Amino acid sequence: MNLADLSSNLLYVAFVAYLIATFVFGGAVKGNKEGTFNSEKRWGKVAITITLIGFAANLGYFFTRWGATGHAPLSNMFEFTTAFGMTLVGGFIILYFLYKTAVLGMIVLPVALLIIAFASMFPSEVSPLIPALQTSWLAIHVSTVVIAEGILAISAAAGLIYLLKVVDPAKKSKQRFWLEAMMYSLVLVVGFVVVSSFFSLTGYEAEFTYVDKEDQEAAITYAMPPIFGMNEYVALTDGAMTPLVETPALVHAGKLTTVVWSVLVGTILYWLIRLIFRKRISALLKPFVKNVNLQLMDEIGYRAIIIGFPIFTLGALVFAMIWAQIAWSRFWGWDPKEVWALITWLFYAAYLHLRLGKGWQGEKSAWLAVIGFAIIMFNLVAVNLIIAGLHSYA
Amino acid sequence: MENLQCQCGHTNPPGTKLCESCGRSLTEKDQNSKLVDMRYEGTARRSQTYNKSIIDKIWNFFSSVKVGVSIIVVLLVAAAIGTILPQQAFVPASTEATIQAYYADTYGSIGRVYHALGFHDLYSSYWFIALVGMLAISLVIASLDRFVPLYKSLKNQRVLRHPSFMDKQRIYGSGPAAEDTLEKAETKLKELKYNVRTDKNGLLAEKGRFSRWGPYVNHIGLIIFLFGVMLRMIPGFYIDESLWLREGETRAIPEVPGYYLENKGFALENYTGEGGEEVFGEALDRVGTVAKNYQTDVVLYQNSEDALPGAADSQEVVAEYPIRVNQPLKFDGYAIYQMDFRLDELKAMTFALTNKETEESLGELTIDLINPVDNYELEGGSTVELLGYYPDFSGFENGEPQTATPLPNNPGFLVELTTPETPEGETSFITIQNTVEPLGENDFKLTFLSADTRDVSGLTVRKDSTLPILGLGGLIFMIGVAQGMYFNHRRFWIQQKADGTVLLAGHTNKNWFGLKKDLDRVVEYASLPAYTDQQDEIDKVEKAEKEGETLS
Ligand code: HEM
């Protein structure tokens, strides 16, 4: 076994133990009569072990790849968002070792699950540097950002166990419409694996040349049937689906497709849920959290945040700014990606000084972490794949 | 406005809501309510104090946090509307026309709408660049109403509070305690690194105060930096000019006075997929080529001093160096980096003159595509004058060749071809493709031989003086943010009455978790009375409240 197979079995290892993890977390929080810890006390141990393991691992497939690669594993959408699943995890380490609640590992686990199969969905072979990010400010600023965003995600988990607390399941409102469209969204990013996953495993490809929004002939790869096609496509795979709409040349089908299928899928999977359960997935979630204490919850999701901010600060901005100094010749120059670290950090800035108010304490302040979250994927997802700019990776 | 008298006598400026000596609340309202706000120790703060003048508005206006957020929150959604389109930095058009054509080309209705609103440029507009100074103003407002009069509170503070004070504190609790209880307190209390003082019956214990000026010392390094970059706008702190740097070319760096560069060579490498590189041969395959390296070697002169300005013989070699990606040239306060190149672009093109008919040549020349000679004298008595050069011709207008820019992508020559058959000489107009005769069919041609041809390295020429100030804010900045964020400042009170009760009262900016950890281990070692959080006993009391409501 060479060093990167070795890295790629660390990353399945981390996922198993990840997934044990999540239920040992469930059934230790689950357990507890109303009012007590006792399970959460004795299980809790046990889950912690195994996450620990897990995250031992996942470091053993980061530094393994690392030594494959001979770079820092931070310079692709694939390592980027693994990354960003070890550190969640990381981040939920700290703050359970501070504060032990193992409802939060309950909550963090799978989404650390959901990123890191959701990063896997992305071409995973080891690829060269393009000289910008041959330095080593990219292992430097990369990690720290990344390392930051994990602690700062852990506060939208204790946010979301917060809400899944407060929200009144029986009672519509818009509270519950959005705690709900939450875990719809989490729900999607099902969908989204389970599609590309299949679609990769029956070896699906079609082929198209286009014209693009420069008026060049370019060339483009489905990996999954095509609802829409490209402007002025031309199909070159024969047997290949017909797109059933053409789009114009602003906007990329071939991405409009993953996402379609995504969402298809995803809500398929969203109803069989609700039709099974014959529930919300917020209200299926609502007896894991009967125990929870709510002001540790905003505690825990306050301190996430203060320890991630300055982290944060030091990584998309600071470091950013020397960086491109360096390689760009201007420490700033409003590229998509570097404003949505701004956003980002703006953000965070207006939740602190929002918390000093009265009022913005406890379920207001657990909307904002989530929004946070939102922000910080939108800038991983979002901005990476459709407002690419210099930092694209796709 | 008047002072205001404490009961216990001391004399409070107008606008203090705790008694700076024994801590009282001093209005009704404070009075009345089962917690009090300790944010800034119940000072006097300007801002909360006067209404009345416009210079008070206009304070008062800046200091809130509302007011602050609310910049902050219109910053954020300004500068995600930015990223909706590609700033005009971005897009391939360089003339205001262009620019705005290529918005509406591209984006169809919602590119012109964008353009119109002037989001093309968002970034530098007047109303963004406002807003900026709205923030600056916002922090330095906020941060002197609340620093001056928390700085006085904190420093002259008492040991000995008053009972009201004391209850009305998140972390309280009272009860009967044995005699030894204050000292052992004191004990555990050192141990835990507090800084103890005694009065009377009573101790404060305080550790991590300096926590409390982070805020204040992160605001003071975000002013450093936005004046920092304020900076820029003057001339001379900031220079940032481009320079097309030929292979072989000696030029004059722009900005720079006194300094040359001299391009020795450019070279673009791929990755290969072998060798040392195979693990890279599946992501080659999937996405073809990809950039290894961008390099300019470039010679840095010199004017020596004594030498006359300009000339050619008095420079004096600087440096010798590799300009790449991450790697720029340093030197007395410059930068020069590799940030373009174009390849192969033409250098000089080589010709012969020939007869038509007999295809006979009467000799070659060979013109440079960027000083050309004007006259060039062949051997057998032949001469060629070059009357017109349009280094990229891009066709005639009223008959006049133009040239499209200064540089040699498609070269056009009016020449005029003397030989001794034809001494009167021939008139002809030549491009790549063809050749056109205005005057008439000639005897005589230049026909094409070769071209010589070379890179052309794209660099950034770049002075930043106000790096140094952007660092020092930067660094500023992050000392008060971790100040601020990873210390806190946790006081205990404690006081035991004639008979024995003992009061005990806590507080802390953030992390009450830990507080109350702390405060445990004293409880603990100096049997102190139970404490409760009293935030904890509100909360409940509001939560019973709510489900009668939804009951009843
Ligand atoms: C992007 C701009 C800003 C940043 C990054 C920033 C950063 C911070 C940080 C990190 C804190 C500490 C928060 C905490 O410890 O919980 C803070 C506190 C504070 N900020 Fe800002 N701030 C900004 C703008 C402003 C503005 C415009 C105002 C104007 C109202 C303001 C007023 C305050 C106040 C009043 C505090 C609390 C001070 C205290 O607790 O003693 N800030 N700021």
Given for the second form:
Amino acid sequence: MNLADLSSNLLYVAFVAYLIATFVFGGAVKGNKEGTFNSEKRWGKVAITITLIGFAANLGYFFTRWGATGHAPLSNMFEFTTAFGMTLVGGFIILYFLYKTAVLGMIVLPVALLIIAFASMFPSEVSPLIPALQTSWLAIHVSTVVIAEGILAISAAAGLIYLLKVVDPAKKSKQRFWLEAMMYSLVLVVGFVVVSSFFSLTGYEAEFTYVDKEDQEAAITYAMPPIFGMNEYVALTDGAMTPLVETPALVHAGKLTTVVWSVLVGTILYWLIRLIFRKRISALLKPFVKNVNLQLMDEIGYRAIIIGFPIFTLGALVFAMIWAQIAWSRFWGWDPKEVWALITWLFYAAYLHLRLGKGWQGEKSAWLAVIGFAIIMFNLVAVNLIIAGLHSYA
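Starting from the form predicted together with its partner chain shown above, please give the structure in the form predicted on its own.
Only a single chain is listed, so you will not see partners or other molecules.
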């Protein structure tokens, strides 16, 4: 067995361990009686042990893939996204030993599972780096970004737990609507995994040529029926579905097609869950947060941001601009990825201002933490998959 195969097997072990730990954490929290933590203390130890085994396997995946590729495994969507899931779990493990809160694991681990499952839908073959990435700045810039985003995602998990506790799912309100919208967005990720797996298993492929933004002819292979066509597309595969809409050269129609298919399938899954359980997903999770300490969740969310924000500043802005100057002879170029990194930074800067200057704590702080995670995910999914730019190799 070579290192590449070993790394894939270790990632699979990590995924299974996280899945098992999720159910154990959930059972530990659900087994608590009102105002007691006996079940959580007993089964929480089992759950964190399984999580540690999974995290060790995850680290093993990371370093064996590094050995197989000869560079830090952070150069494409598969590698970056799996690293994101790993740092999220790593951050949770540290917080668990500080605060002994099992309910955080019940939220963090499923999100990490979705992130790793999302990553698995992208090509995972070991390939040489393109010239632009053959530099030590790859590890410096991208590793600090992925560590920062993993820590910032912890704040969103704590915020989500806070909101599940304080928002009444039986009472119609804007808070109930937006909380359920968050649950819906998580199901959309499941939709992406389902639809990608289905068309991959069926072996669907459709080839087209198109004219890119440089007015050059290029080719694209769709992995699912093309809802959107590339600029001035021409079908090469006989019997391929004709795209419903042609997009401008700036938009990557293949990736936009993937997003739309994911939304369609995810929406169907969401309503199936609603029909089966006859209640909102947020209402299904409500019993798990009955013993949550709101002040503790607020503190965890805040501490995660004051740690993650300066690391993000270094990775996404300072190190990124130094590398941009070296690679492209300019510090800033308004590339879509650069713009969204700046938006993310400004948002968390505003969070700290509102928290420290205006006293936005508790529920307001929780909403901001969750919105911050939504911005990070938009950058990861929409900006990477739909909008073409200098970072499109990711």
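What you are looking at is a predicted structure, and each value in this text was computed from that prediction instead of being measured. Numbering follows the first chain given and starts at 1.
Visitor: Two rigid parts of the chain turn against each other between these two forms; which of Ala235, Lys279, Ile94, Trp328 is at the hinge?
Guide: Between the two rigid parts, the hinge is at Lys279.
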